[in-house]
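What follows is one chain in structure tokens, specifically the form predicted on its own.
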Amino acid sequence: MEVVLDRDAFLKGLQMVQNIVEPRQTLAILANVLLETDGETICLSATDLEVGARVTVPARVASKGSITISARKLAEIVKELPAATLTMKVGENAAVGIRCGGVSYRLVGLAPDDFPAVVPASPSSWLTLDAKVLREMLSHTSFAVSHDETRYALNGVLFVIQPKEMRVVATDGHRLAIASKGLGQTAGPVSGIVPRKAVSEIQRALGAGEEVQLAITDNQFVLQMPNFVMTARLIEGQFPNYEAVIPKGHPGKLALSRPALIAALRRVSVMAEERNKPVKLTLSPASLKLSASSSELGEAEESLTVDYAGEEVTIAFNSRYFLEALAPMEDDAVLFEFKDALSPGVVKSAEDDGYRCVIMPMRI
């Protein structure tokens, strides 16, 4: 195999797949990226057997072939090369030569025979949507994914594709985030739990303008963009009944300035206990008081003027959960819905855009 590549395009392609490669692998070849010619392109593939990705980079192909090379080392080399064309040539015994400008490298590769297949047969049907929409839906939910490995079904994001709507849901048992979007096409019904690592890589790969296609089969999630395909093995297990968690109605509703609320939460939470960052929200007529205290550090309190005329209510939340629910929102106004000290609160946009986050209260 011998190819001539643009260094910048090659580096961008490597960066789209290299994070899938795990530092420690049971199989040596899984630490490598597969390079294979295809017409006037070269395909870069990486997999950890759970998540896989393939990206296509334009190339001038002098001779066809394929090889696998250490993903980490290849990315390190290409990152340091000057912005010029580079030549890659595979010699005897899987040796790979790279030349760019006045520098040359010789790398030890591995034959591609044992490299696992990355891209499956094309699904029977695709759902097409804007990359910006998918990126926003994931940013509105992925923060709530659980990192508790004993609750495996919560270690990913649930995709629910219905005939006229798509939902993306995540929960760690303490908070639940859901984003909904109406579809202009008939799709589904189908659902699947996409693992946390795949969600992170999808967010990294998504651009701003292009359309993406996604599909869910019996055991795989597939995302496709121009010159890029990603697959992920779905998490087996039962996702909680998220609809039962979402309160159907709250007697208390409060409209707030999102920037003001974020700033107050940050200031007050500086004095909260480090383990779970509890902050009390006390609502009384025309006032919202935020307070936090620590037996070792002291206490903090801040009041905001609000449009509220109901009875006094005090609810405590993990301030980090509250801030993470507010962070991906773009509107200046936010709605906080509540009932009492023992009931979950709901944070959502004042303009109902399909996003809401349910946060369980704390006892302090």
Given for the second form:
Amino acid sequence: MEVVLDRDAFLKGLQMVQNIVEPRQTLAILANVLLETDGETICLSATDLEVGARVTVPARVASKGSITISARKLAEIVKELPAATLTMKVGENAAVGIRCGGVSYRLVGLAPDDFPAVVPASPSSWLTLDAKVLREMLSHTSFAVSHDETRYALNGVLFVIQPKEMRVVATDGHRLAIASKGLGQTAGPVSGIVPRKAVSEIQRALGAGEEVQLAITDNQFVLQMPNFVMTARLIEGQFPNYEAVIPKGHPGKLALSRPALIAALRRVSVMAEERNKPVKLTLSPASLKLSASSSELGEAEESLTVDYAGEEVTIAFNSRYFLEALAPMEDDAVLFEFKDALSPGVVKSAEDDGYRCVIMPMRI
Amino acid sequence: MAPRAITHVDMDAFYAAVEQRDRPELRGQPVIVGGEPGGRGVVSAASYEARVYGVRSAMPISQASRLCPHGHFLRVDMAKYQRVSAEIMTILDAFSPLVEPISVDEAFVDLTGTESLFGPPVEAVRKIKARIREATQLTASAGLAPNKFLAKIASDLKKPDGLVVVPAGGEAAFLAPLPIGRLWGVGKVMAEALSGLGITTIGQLQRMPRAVLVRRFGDHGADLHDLAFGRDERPVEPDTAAKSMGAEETFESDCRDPARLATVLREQAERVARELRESSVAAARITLKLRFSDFHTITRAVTGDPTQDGLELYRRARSLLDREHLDQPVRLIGISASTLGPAASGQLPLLDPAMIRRERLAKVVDGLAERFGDDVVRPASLLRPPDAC
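Please give the corresponding structure for the form predicted together with the partner chain, as opposed to the form predicted on its own shown earlier.
Expanding to the full complex; the earlier chain stays at the top.
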């Protein structure tokens, strides 16, 4: 195999797949990236057997072939190379020569025979989405994915594709984030839990202004863009009945300035106990008081003027949950819906009610 | 830092010695504590008379009864040993504020700086041994050394009723003649690897260049090299809060029935959960232990949100059990909870509203158990009589 390609394009391609490679692997070859020529392109593939990705980079192919090389070393090398034309040639015994500008490398490769293929399923139908929309839906939900390895079904994001609507849901058992978008096309119904790792790789890979296609089969999630395809094995297990925990018709409703609320939460939570950062919200006519205290540190409070005329109520929340829900929302105004100290509160975007986060309070 | 004076006090054949003290007819006789001779447990303690026959701690009772058929086999009476243990710990507390019990029958005591009260440390250790003997009529062996690691090795060298001193500066010379198996972290596999390098004593290990050990065994090699010279900086930590809590059970006959395994696990989870609640801690890591009929033993663990809920502990241990392929009958099953932290974060659950009810229920049940005994209220699934497997 001998190819000539542009260093910048090669680096960009490598960066789209290299994070799939786990620092520790069960099979030595999984530390490698597979390079194979395909017409006038070179394909780069990486997989950890759960999540796989393949990216296509334009190249001049002098002779066809394939090879696998340590993903980490290759990325390290290409990152340091000058922006110039790069030549890669595979010689005897899987030795790989790379030349670029005045630099040359010889790398020990591994024959590609044992490399597990990244094979996307061939789904019966694809859903086409604007990349920006998908990225936004994921940023509004992925923060709530559980890291608790005893609850597999929560270690990913639930994709629900229904005729006319798509939903993305994540929860860790304390809060639940949901993003819903209307679809211009009829699709589904189909759903699947996409593992956390795949979600962060998707977020990394999604550019601006492109269209993406996604599909969910029996056991696989597939995402494709021009020159890129990613597959992820769906998490088996039952995602909780998320609709049941979304409160409907909470009596209390409050419009708040998002930047003011974020700033106040940050200031007050400095004095909150470290582990769960609890902050109390006390609502009384025309006022929202935020307060935190810790027996070792001291206390802090701040009042915001709000449009509220109901009864006094105090609810405590993990302030981190609140801040994470507010961070991805882009509007200046947000809505907070609540009932009492023991019922979940809802934070949602004032303009786009497709984005909601349900947060369970802390006991005070 | 001036050299420290640390003693490791280890009671001799503790359970067996307590039984022999309380039952004069057993004195001079082989006594094996740890279950019925026909039963399936392991030896918890063997008197020196029984050790003559090759009986050792942790050996299956069945093997012990073959080796020593005329031995007196007694059940473990933990409540009694704990009472005696408390007496011993009280004696140790009088010699230093830094007493670290490791188990019911051994402890570290930091005697650094107690000369003006008790004389030279070796005199203090003699006094400790004498006081223990007076108060309990039992003997203890002790090691006195500049650190915990050496003190523990030393206490084991001249049992029973021994006292071995490792002087500061004499660490390497003390260790040199001992077999490498005495070092922490040197099990069977490591010992074989080392003997492949021609190393069977700690002295040979000391002469090995550190770089060679690091190249061969990585960080562990560096640790080994430190240990070979008797370097150990760990302080004696009094009142160390428990690092884990657990329960395990050896079946009367090996168990093949998954339902029975699950029931035992459920019962163990409830017990461990209660222990967690008593200490006001919650566990993030849950470990399942299985020993098969050929004694092959595995542990599997998961880490999650901290919990002290019996049902939740059970669910996690059960999911580990369900993932195992049980191609052999199970001899022992156990569960342990570790990575302990403060309980009651106050965070309410969104998806499992029944958890709040279980928390309230646990409080009530714990209260009843305290007054009327552990078995007064149990999950209905544990009410059926234990099945034979």
